[in-house]
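Listed next as structure tokens is one chain, alone, in the form predicted alone.
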Amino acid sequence: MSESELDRRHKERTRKHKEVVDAKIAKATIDKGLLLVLTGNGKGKSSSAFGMVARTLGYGRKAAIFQFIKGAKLVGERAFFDAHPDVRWEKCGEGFTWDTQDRQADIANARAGWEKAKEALADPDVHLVVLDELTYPVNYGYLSLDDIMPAIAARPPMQHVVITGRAAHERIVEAADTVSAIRDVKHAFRSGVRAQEGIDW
């Protein structure tokens, strides 16, 4: 087949597919605040989060972000979005449990955050809310369901909350806009590499 002809079909391929894309885009009217669920076993679902964030930011709008859990150690999300004035970020925990081993703080550090977290839901300023690692202490009993999900039906209309974390419950994905579950294809870390600086933390 000559290049003319491939040049042809490619041409009309992609005519006959955009002319679907602008017709979903078309029917696309809606305009509200969108819950987003980042869950499953693969690496990514923070990091994802704060891409949302650094978009945020890029439009001069505010954000606000939770880390549940994991929040002991300083990590390059932070350090960079600590210094920015549109960005609140809150530690609502000492570490992963199997570091702390210390049942009653892990609930009283995650019930203190939420509480928090709940003031940043209730502000209209705040254009984005990240709940990160919210599913753990879901899962843990350390919160309850019966408490966040009002405050985040609850929120302003206009504002977007992303909760991470592996095996978000059901009633969270039920409620949520979009929902992705990243698959755990392969890791360094099982073929004895350890965390690098800059890529997991």
Ligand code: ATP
The other form holds:
Amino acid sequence: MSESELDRRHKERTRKHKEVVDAKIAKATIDKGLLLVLTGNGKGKSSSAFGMVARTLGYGRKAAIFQFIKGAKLVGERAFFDAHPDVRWEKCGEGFTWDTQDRQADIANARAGWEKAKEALADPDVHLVVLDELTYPVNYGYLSLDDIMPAIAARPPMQHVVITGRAAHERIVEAADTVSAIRDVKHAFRSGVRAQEGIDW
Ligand code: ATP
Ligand code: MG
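For comparison with the form predicted alone, please write out the form predicted together with this ligand.
Up next: the whole complex, starting with the chain shown before.
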């Protein structure tokens, strides 16, 4: 087949594809605050949530981040975002449970963090609420979905919420508008590479 015939066919195919895409875009007319869930065993859940924080701030809007379970160690995103006037950053845990080895302290931290998160979930000025690693205190039974789901449902209508963490509970998945389960195809850690600054923390 000649180059010009290939070009003609390509143009025809992409024109048809564009028509289909444009028709789908034209049908999506709703604006609303979303509940997004980033789950699965692969790397990229929290960093995706922080990407949405950057997007939010780029439009001069406010974001609130609640870091459950982790929090003792400084992570690069906290160093960056905590200094931002439009960010509220709360650490709601003193490290991994296997670091603290103190179940009662973990429970108290998670519950205190959730009380603060509820304030953000009631504040229409906060455009994006990140509940980072929320799945763990839920799955350990430290926080109750009977408290969490109604507070999320009653939030201001244009407020977005992102929940991250492995093994998101079925009730969270069901309530969500967008759910991504990130698959662990490979991770450098298993080849003996330790966590790298700027990439892993
Ligand atoms: P990130 O914060 O990099 O987006 P994440 O939120 O998807 O990662 P977490 O389970 O919260 O994943 O773990 C955070 C830390 O653990 C990061 O340092 C990350 O690189 C590392 N990590 C994530 N997934 C894996 C994995 N499958 N194997 C080993 N380490 C991982
Ligand atoms: Mg994470």
